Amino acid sequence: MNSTNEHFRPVALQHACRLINHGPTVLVTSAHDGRRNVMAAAWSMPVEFTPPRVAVVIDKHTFTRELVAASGVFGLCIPSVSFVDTTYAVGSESGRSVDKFARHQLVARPGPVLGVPLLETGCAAWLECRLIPEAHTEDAYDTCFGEVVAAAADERIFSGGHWQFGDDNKALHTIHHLGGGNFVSAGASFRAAQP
């Protein structure tokens, strides 16, 4: 399948959880029965390596949660600094009454395995996930668990299974929500000395 972003390359599933292990804000994408949505989420994390599994907090009363529960799939797109205004905007409004993709002119492509709408423009990476049903969480908790079935990242910032944050790619750095519309971007990466 051709990518809309020439710099996106598949990420080996063994490295997929590294795309969110540094705690970036994510955009959760979902679709079911002709309707779609995108929302921002500040709480996501890897929970297992093999197979790669993730957790993301999606309030059980949101339109996104409704679509994810109905379809059994979702996407996690990792927005970059250049996409912070859009990220904040889609996280500040409900998709029940408006198509946020149309309103914000978001271009999505179907994921390669599950067909989940995925964003590349404005994002550094994405993960396509199959919802893992957890009976005890469906009604009581906002946490959703997913198995990552495909992942890709912009090779200018993620290659060889690792993030490459540097001065030459600052517009691609991931963003981290601090609350109230305040964000911080990931800084330059550095390596610890071997013990």
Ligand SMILES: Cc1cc2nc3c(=O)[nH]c(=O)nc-3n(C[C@H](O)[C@H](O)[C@H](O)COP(=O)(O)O)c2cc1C
Second form
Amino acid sequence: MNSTNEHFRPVALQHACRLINHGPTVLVTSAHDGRRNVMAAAWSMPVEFTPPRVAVVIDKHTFTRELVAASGVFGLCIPSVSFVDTTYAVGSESGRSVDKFARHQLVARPGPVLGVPLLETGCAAWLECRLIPEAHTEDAYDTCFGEVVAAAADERIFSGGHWQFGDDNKALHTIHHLGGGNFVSAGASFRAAQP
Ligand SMILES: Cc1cc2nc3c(=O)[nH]c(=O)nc-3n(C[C@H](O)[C@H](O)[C@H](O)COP(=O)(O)O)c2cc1C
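Let's see the other form, the form predicted together with the ligand, since the form predicted on its own is already up.
Let us now look at the entire complex, which starts with that chain.
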């Protein structure tokens, strides 16, 4: 399986937050000291425009959290409809005792700036992020903040700085968790009238 997807194109940092603006379930990727991991996260959002910054909830008890804290970096990969089973699987097991990349035959490419493992096969986009050290996160909260340093998306579903959800690319639509392994996919987009 290829680690890169020929349809992926860089996304300008000014548009990177649009990749998660609509609340897709993401895959948080991480690596440190020869170990790597991936988990699902339903809770992520943009929090700053310039530089682009994001928040993602990563439970303190997860192996992901351990790797992200140790490495200071993480990836947010945005799975498509076609990847829903894998997404649910990697969100239902811990990487502490198993290499989920090997178990699910996931092949990552290194991020262009920080070398974070990033998934393109099965995903519509990714954001490579540097963890922002935050005392409250270290002490009490599960919310982690990151600065986006690079982003890319499949041009068949994100182009011109916008998602292009249509009937012709349904397998690439993003997925949104309803709880308990139930998901909805992004539907067709439509535009509000000019105020
Ligand atoms: C669809 C889905 C969404 C999830 N969303 C979150 C989330 O937003 N934050 C979180 O900490 N855990 C979330 N989880 C749970 C983690 O993915 C789960 O604890 C995972 O096993 C952690 O793996 P790790 O120990 O290998 O890091 C979600 C699980 C699923 C299936």
